[in-house]
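The data below hold one chain only, encoded as structure tokens and taken in the form predicted on its own.
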Amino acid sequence: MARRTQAALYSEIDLELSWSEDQLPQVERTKHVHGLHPYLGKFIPQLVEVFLRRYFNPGDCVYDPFVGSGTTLVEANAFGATGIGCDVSAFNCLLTRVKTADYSLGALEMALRVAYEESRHLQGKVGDSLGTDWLQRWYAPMALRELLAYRAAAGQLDDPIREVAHVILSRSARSARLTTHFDLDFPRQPVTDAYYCHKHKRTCAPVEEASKFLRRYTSDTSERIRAFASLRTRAESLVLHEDSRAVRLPTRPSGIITSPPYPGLIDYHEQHRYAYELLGLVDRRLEEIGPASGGTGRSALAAYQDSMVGVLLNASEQMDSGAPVVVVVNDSRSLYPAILDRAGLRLEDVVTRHVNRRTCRRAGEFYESVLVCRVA
């Protein structure tokens, strides 16, 4: 069957809320913060603008229940209202923290240089039996001395900055696994010899140091970072590592951004591993709605239902009657129209969008749905 072209695509879709690639290249997905470490599930920031200008006001307080890589509270914050977020994943915490975090622009660079410059020191002080067997299995041993000798310089910096580093750290640690070029997202063994890379159309090697990768994102962070303090406003941030169906709110929002996971797609605490084994984060991987690792039969779904009413009811009780709810969903299960009306949210509009781009090598036609509700 032909495919259908894109002018009959975009006759059935809110335009505003659907773009190709030349009109939102790669490069404006992840502008500024948006793109200080790869994150599998985001919606992109393009989104949350259009949501804010429909439904929100400078100076209201919205909610992300799944704040992930921190986009809602990042654009909330520029367009100047009050973000909370709610994560059970500590590193999610952690990537929005310091994504929203305000920082003195000259100590925070001049930190990050000093810290990389000690981790040169430092690698021949640091053994690579000190990381996990996890570590020892998927870095060689050059990278895995030299992430762990910048680990020991991060841990001598104070915080904010020291989040900072922990950041620059994991995305290093990502690039640096022993997998193939092309399969950063889901590698599933350690690849040790020479392979076909289908990214590079040629015979690769995998990666046996760390350093470059340190050095690079150390300057790219700085200048993420740096690009984002000049949209700032004064607007506070609030990231809490709790889980979101039973989590007391300091504040009541005037409505939620978010984007909750599919169930049986992704498991957020293993697409990180490499986090929390260097820095040790806690994982709560057994409080994550819809893992990878449940799958997606009857009981699974009904599992993934049951969470996802208990966020929206959780947070429906902390919000005013008629504040908006807008939800961006692959619901091609239809799991939630039952979800929203069990948990008292009146459905207001149902809005196709067209994902004209993927990341990886998942490419190919993909839809969302954006589901603008109001508490009743």
Ligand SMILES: C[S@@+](CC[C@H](N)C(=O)[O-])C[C@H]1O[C@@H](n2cnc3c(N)ncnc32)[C@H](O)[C@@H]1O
The other form holds:
Amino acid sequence: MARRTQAALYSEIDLELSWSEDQLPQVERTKHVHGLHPYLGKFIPQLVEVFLRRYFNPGDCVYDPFVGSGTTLVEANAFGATGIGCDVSAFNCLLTRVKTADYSLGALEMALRVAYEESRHLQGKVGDSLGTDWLQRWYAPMALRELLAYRAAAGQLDDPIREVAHVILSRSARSARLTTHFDLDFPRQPVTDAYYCHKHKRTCAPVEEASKFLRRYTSDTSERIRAFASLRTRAESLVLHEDSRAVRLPTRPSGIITSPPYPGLIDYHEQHRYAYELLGLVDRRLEEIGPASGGTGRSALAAYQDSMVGVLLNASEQMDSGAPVVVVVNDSRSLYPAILDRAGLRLEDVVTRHVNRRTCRRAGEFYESVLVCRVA
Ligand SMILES: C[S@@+](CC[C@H](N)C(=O)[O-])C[C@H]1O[C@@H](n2cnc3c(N)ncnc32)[C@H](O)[C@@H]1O
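What I would like now is the form predicted in complex with the named molecule, since the data block earlier showed the form predicted on its own; can you produce it?
Expanding to the full complex; the earlier chain stays at the top.
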């Protein structure tokens, strides 16, 4: 069969991957552990399910060099494949570990309930002046006291349950920031006065407490982990907190499914700043590829391309020839043909996916490409 031209490859829209809101509502896109914590720039689990079925078999090893909130690893596990995920963001690694760990459910639920109750007792013992300057600026005094008390209670738990409590703490901290209801993704300044809320179409007041979120997310987290437990397989999931340009993988993956960062869009550390401040996580933001703060000037785009070539070459060297590499990206600047070429990947298929359900202030229709390549 004659090889299709690049233009022909790019012109196809894959209907199997272009779900409408009715076919795939929000509740399905954030099913079980996928909804443990909000995350910008996440791809949807159903996309990963399709690519696992198309290009992998149970028992394979799937690698995601930009594991983010862990979508690939969760789905790889449910599919029966080993998952290896790498990310330079400590919070994203924490989230992925929590989603993929195997728990004794009764012990987990009991310990989380006790941690919440214990945090209520500890509130009086947490001083007002505790917490970093950033925390003091972004939280009302009572909310901060409740978060710090919960942190102290979580500190009494052992891993992996302590890490689950850290995710509950982070999710609550995200909701309890002094920001408007409509600006949870990119809050600029703390908001301390009542404001007109574009989301609720009325006057709203900034959040003063965190306890209601801690309570709500304690039960929601237990339910989500329980729901995933019935789908979990015994396949292993491994999370590496490394820069994917240099990481050495413990085994040779069968292939890759990933959605890379794209230049000028999101600062992945800053997005979860509250978690870094509360948990004292290691900050490796200088190693982020294509951060929003780096802009989209010519040198930023060139640096992005060099970095992506580095990631893909590093991964290819650790995989066999012919291994599938599936890259989901909205390549509006056409940076990828050159990246794939320089990384020695053979482009086999490009499927264009219609995405019609972005929420909040980033709303609007757009198309996303899935580049299916093979290691040469
Ligand atoms: C688009 S997100 C991945 C989202 C993921 N597919 C999901 O569903 O959650 C890109 C990720 O790349 C990570 N990243 C950026 N630079 C990196 C680097 N040098 N090494 C490893 N990960 C990096 C970011 O921290 C972010 O989590």
